[in-house]
Every structure is written in structure tokens, then in C-alpha cells.
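Next up is one chain by itself, shown in C-alpha cells, the form predicted on its own.
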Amino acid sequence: MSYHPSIALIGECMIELRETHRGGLTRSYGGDVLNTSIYLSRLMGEDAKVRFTTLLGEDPFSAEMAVAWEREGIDCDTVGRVTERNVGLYFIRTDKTGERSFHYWRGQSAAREIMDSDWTSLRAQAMGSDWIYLSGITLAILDDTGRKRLLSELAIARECGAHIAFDGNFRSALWTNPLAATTWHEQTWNLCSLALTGVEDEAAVFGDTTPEASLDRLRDHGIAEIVIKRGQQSILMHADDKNQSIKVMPVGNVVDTTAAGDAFNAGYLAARLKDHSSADSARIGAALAAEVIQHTGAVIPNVHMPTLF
């Protein structure tokens, strides 16, 4: 009997408003580590149990959602509702060259209470999986109280041979205090595995002046895997003891940079769950970032997927 490996990818998902060029709006869902997940589960298939983590309201889209999740192959048996609580919400534009930029409307989210002692039961079941997935968003969801719970539950996990992977995803609107999310981003890399993350975030979170300086800053942590994203330059990596620097093929179309990076890190996740190296889960990782960039919104159809494997 093959092995097949579980993931559990921890975070939140809202609804997605979108501006379209004739003023109107168009509406889905989206989150950066929900979008991992569905393009992890439709990557990898029966070959990897896929759980997306996270708490929905009782409201339609919440429900609306759920459904859709399971129909891209994510197990839902880490999905808790909260009663009296909603999704989130956010609204994209996308200038001339594809650039994007997001408003927030997600206090009332019910993924904020997923740290909550009410959903230890479910997070017991997340902490049991093989690999476990999170971002900066996560982290920046959470308040104090969560994040020390959510770092000692991942700890725990560690040591019972899980994998953690991270990707320090940083939206500064999220965070009142830069100090404060500096801290546990570097708390957190003391957990990793994994690092899958993009140079301008590392900027924006330690000071890094440079891609290398921040590779160095990663490897002083002790993670084996760094995988650094520099949008269509080079990627900067560590793996197997060395340094690598991996081509990424230009792309000249680009409608929308909406979820590159998260579908990046699901192609590279699955091409390493599918025994790859790391330096061809790169290039898989980076081919698909180039797909998802040729069309609108965060998680493009899947007719629309590109044969990676």
C-alpha cells in the first residue's frame, strides 16, 4: 500500500470582491494559505490528504464555501463554525500591469477564534497531520494569547514529527505594532522545516537589504529547506547544504499577480511531497505562479491548470 501524506494548511478564507475594467464587481473567495490549498488538493490529487484549518460562520457564503472545498477535493474535517459570525471580507483592484492592491473588511471573522480552548478538539486532529502549512496572515489574525498557543501546539507537533512549513506572508495593515509582528515571525521561523517566503516581505518584517542577507538571517534559524521568492527574478534557495539560484522563465502576459505566491508554494509543496527535488520543485512551483498570473483572481479554473506532474 502506497503512503499517502496529510497537510494541514491553517488559515482563513473571506469572500473576494473584485473591480472589474467597466466599474462592476464580481464575487468568489479567496485567502493566501485557501488558495495553497486548492491548488495543493488539485496537484496532488488521492495522493495527499489536503485539510484547509480554519473556523466558517453560519451565514450562506460560509456554507457556500464548505461546499466548494469539497468539491476541490480538500477534507473539511478540520472546518469549524462559529454561531453569530461571519467570513471576512476583501475588495481587489489590479492596475495596467497586473499589480494589486486589497482592502480589508474581516473583523468579525470567524477565523480569528481558531486559537480559541472551544477548538482544541479540531486543531488536536490538524497537529496529527504530517506536514503543517501557515503564513504570516495567519499569525496576524490571531491575538497574543492565540499566537502563543498556536507556536506551542506547533512545537508539540514538531516534535512528534511533523513538518512545518511557513511562508512569512506580511500585509503591514494587519499588524499595529511592526516590533510585534518582527517577534513572531522570528518565533515562528525557530519552528520551521520549510521556509517558503518572498524577499519583499522579509524586507518589509526584518530590514533585509538584500535576498542573501536574509537567506543567511533563515539559515541562522536552522532551517534545512529556504526557498526565497523574487517575483519573475530568480528564486534563492537553500536545500541539501548548499545555495542555489533557480531561473524563472519571464512571462510577458500578465492580467493579475493575485496568489502567485501561494500557488507557487503549492506547486513546490506537492512536487516535493512527490519525492522532486528541491531545485525542480522550484521550477514546478514557479510554472504554475505563471499560469495563475495570465488570469484574473486568486484561484484560476481548473480547466485552466497546467500538467506539472
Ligand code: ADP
Second form
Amino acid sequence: MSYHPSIALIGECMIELRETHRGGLTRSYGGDVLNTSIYLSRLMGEDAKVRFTTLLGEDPFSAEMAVAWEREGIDCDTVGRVTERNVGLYFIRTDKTGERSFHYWRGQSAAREIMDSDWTSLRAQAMGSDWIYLSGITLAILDDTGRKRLLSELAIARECGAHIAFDGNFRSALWTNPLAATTWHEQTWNLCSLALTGVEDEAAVFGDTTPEASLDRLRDHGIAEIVIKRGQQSILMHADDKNQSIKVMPVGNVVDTTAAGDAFNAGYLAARLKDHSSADSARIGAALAAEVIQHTGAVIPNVHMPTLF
Ligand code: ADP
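Would you mind giving the form predicted in complex with this ligand, to go alongside the form predicted on its own above?
Everything in the complex follows now, all chains and molecules, and the chain you saw is the first one.
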């Protein structure tokens, strides 16, 4: 893989409000693709150009986010600003049993307009990257016209040599029609060279009854490298023309599994970009995820980042 690669990660960042034990609130920000961007940027440092591709508003929260991303070393040359929109918001409630539930206000979010014609040149910049990364949530926040345009731009990028990585993250609440999710995910898989996906998401979108069925189905799309995450269970992979199973080391003190999969993806991709084998890359992704789940929140403080390379 290229020596100093550029990676564009297309997604949405939202304000996060989290209820504390005493009924107060803490505020941060997050989003699945952003989480992966932050971890990838930390792991690659100067060795890669990590772009987060999105739209923000002109509000103070949007301004804060962009500053924070730059502080993380993320390249913001594909971040646009929409005057009449702002950023989405989600609220994490924790009930008496400790069970978390997520509640969203994202209808007015600027990121939903990313495929509009106003942003053609911003997207061209992103699509010119060596790698393009997106998730099922990236697809879910767009309308059908936007999804169609995204897929045709990805197809062109692929023809020009870009590698496309997709995590089939599925949030049913974002899809008015579950069949639409199946169709759009299917079309996206057709363009991918790397699948970094979760076993439950694949089952929810495609009705697969076993992880092996998901692996076979993804192979039918001609995807050369497939990684299926299964929580604490071993990772199922197909790479270098063979199926592999990679053991996940048990974690004694699981605090919060938010963003485990996002962190895994960053670790895996960073390791592949640094020329590690696919099996070692899965172990590296799992090592980062293992650390992340021992802390509260999606993005752990930089001081807790494990030494992976
Ligand atoms: P996703 O959020 O994409 O569904 P998973 O929940 O499968 O992702 O978790 C991603 C990775 O995080 C797993 O492959 C594993 O490496 C690690 N992980 C998640 N949960 C645990 C756990 N309980 N113990 C150890 N590792 C875990």
C-alpha cells in the first residue's frame, strides 16, 4: 500500500449529551466515522493524510468541533460550512439498570447535504484520496438522490485506483424502509475492496443466520478483504484467498463498549497501511478496541492510547 496515503472518511459528527448519575449532563461530540478518523489520525501521525469529509453549520458548536479535529491531526480540507443549518445532537440516557439508550435530533444536520451539487468540488477532493471510508450511517443520513450520487462518485474513484472500505453499521431508526437499507448496502458492497463490518449489522440488514453466511455473501460481491467483528468472539476474516479466525483476548473490566468497532476499524486500517498482514492487523485492531472498552465514551484520552506499532 502507498507510503504516505491519504484517507477520506465520509460521515457526520454530532453533539453528544450524556446523563450523569446525579441527573446532570456532560457534553462532548461524536459519530461512528469521526471516531474512526480520530483513532486513525492518532495511529498514523505524519505517515498519512487523514481527512474527515463532512459539512458543519456556522454555529459555535460546529466551530468547536473543527478546532478539536484539527487538534487531533485530522485534515479539514474537506469540511464545508452550511450557513442555514447546524449540527445534529444525540442524548444518551442511562436507566436504573445501567442500560443505555440513544435519542437523536439530526434532521436539520448540515452533513445530510454533503451530496448536494454545491459541494461537488469538496467531494472531488475527498474522492481523489487513496482510500475512501464510509459506514452504513453515512448512507442512512442521505436521501436517495444523494445515495445514488455517492455511489456513482465512489465507482469513479475506484476506477481511478482508490480503495473503498465500508462498515455496514445499521441504525434502523434512520431508515424509513428496511428494504432500502438492504438495497443501498448491497450496492455499496459491490464497490468495496475492504469490508470492516459487524456480525449483528449484517444479520439485521441481510437476514444472515450465521457469520459464515455473511462472509460468503460478502465474498460474492468480489470483496478481496473481509473482516467480520463479533464482539468478544473471534473475528472472522477472508483475506489472501483464505478464511481465517482471529481470537479476541478477553477483557476483564469492560466499562463501555461504545465505539469498539470504530476503534477496531482504525487499528486495522492503520496496520494495513503500515504493511502488516491482515491477521496481524486484526489483532492490532482488537488491541485498540480492548483498550477503548475499558473507558467511558467513544474516544479515549490520548494518554491511554496503547502502543500498537
Ligand atoms: P461493532 O461495534 O462493529 O459491532 P464489536 O462489538 O463486534 O463491533 O466489537 C469490535 C471489536 O472490539 C471486536 O472485534 C473485539 O476485538 C473488541 N471487543 C468488543 N467487545 C469486546 C469484549 N467484550 N471483550 C473483548 N474485546 C471486545
